[in-house]
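Next up: a single chain in structure tokens, the form predicted on its own.
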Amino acid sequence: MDSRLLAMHQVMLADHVRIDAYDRALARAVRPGDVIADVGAGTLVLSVLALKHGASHVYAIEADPAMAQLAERIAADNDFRDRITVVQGDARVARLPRAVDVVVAELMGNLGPEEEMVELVAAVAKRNLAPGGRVVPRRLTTHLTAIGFDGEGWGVWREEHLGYRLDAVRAAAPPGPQLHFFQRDPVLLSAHVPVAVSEIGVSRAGRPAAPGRLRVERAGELHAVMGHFSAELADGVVLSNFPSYPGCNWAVWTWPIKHTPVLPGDEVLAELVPPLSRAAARDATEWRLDCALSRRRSA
């Protein structure tokens, strides 16, 4: 078993905000006796939550053969084999023995769409979801925001931070995305602008991100454009990787920008560009941002 894969699941299982959000969402979505499809089932945490809320059976779909084998052992060790069936294979072509009432998945990347949750859930729902069935999450949104760092990350290269000029460091750093876990709240220079919104279980493919116009709302120093996701799991249940919280297993995507003073009314024109390769698109650090600053016109 790949130790890196186990470490990833270890971090996800330690994210109590994530698990609590799905627990509350499944409490709303699952009805007694429902049959569930858990897409990307991993260590079966969502499958077990579905059983907790009254599901009669869960089909746990897992593409990775080693992880599927481990899921089988977890089900056996916990006497779930009569209620959880592990289905090893590609969710895009999975045909289950019977229709399901709920499809659940947690396949959000740092930006949201990298793990192809929209496409995978749509494929499973088309083949297996009963009429009137429910999907968790039901909406996935990617947001872009103009920010200034507070003495961490890319913001540490400010001259006043250490008392001497660091222009050379900023000039030497190659342009490209960074994944960041905020220890201090950044300065939000603009509102969160949604650039990609997908209805889960409805869309056959995630929509390409649209250009965003990030209107500066407060004077400050622009350090980066931040990308994060929000997933609407159920009524009143939203899971997001920003604001950062202790134990969050998702980093926040940032695209560093030359430190630039901005004023209210300025706009950052920003467009997320995914890599052409499907394999590369699963890595948030392969995504890039085309951006430009539009200054407010003088009166």
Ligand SMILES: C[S@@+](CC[C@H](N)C(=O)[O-])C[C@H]1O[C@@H](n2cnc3c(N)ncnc32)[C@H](O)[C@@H]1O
The other form holds:
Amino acid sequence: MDSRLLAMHQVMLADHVRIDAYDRALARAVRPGDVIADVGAGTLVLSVLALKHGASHVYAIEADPAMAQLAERIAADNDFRDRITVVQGDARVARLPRAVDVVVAELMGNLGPEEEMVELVAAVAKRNLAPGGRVVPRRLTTHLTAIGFDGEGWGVWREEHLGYRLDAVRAAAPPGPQLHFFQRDPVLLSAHVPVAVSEIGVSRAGRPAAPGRLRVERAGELHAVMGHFSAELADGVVLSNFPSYPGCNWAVWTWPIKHTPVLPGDEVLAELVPPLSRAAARDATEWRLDCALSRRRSA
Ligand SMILES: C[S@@+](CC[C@H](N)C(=O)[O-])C[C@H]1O[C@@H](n2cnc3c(N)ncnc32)[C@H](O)[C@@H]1O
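Right, and the form predicted in complex with the ligand of this protein, after the form predicted on its own?
Everything in the complex follows now, all chains and molecules, and the chain you saw is the first one.
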């Protein structure tokens, strides 16, 4: 089995904030006796949480054949085989033997849409969700924010920070996105601006459709535009990869730009551009940002 794939699942299982959020959301969404579809079931953690909250049966849909085989073993080892059925195949075409009351998925990418959760859950819900059924998460939002790094990452190319000039390094660094776990929160120069909001189970596509206008709210030095997601799992349960937290398995996407002093009222017009191919779009470092700064007019 691919050890990088297993390492990825290990990191996801070790993200306690993520597991705890799904635990609380499923406690609200699952009613005693419910039948559940777990889309992209992996190591079955969401299936097992659904059983814990009273589900009578879970259909655990997993596309990766090796992962599905492993899920079968996990179900057998834990005597779940009468309550968890592993369905190997692409969720887009999965037909389950009966209607389900809840569809649950954790397919969020660093920016939100890379793993096509909105599309996959819509496909499963359309074929299999009973009228009045519920989806977890129910909303996925991608946000863009104008930031200054607080002396980490791209911000260290600031000469005053180290006492000598590093402009040459800054000029040599090729443009492109970086994935970043913040040790120190960046300076937020604008609000988090939603550029894609998808109602899960209803929306068909989760990709950003329009540019964001990031209005600068405080004077500072603009270093990057940051992209992150927030997923509303249930009433009062929101999971997000910003601020970074210990054990968080999602880095934050950043698009470094030339260090530029900005003032309140300046505006960064920023548009996320996914790559053309669906396969490439699964990788957040293949996404680009088109952006331009418009200056506040002086009175
Ligand atoms: C981010 S992991 C989540 C695993 C597990 N649900 C958890 O929360 O730990 C996503 C899983 O979805 C599977 N997957 C991706 N695309 C899929 C598709 N189109 N149909 C079914 N499974 C898919 C992947 O193989 C992977 O195991």
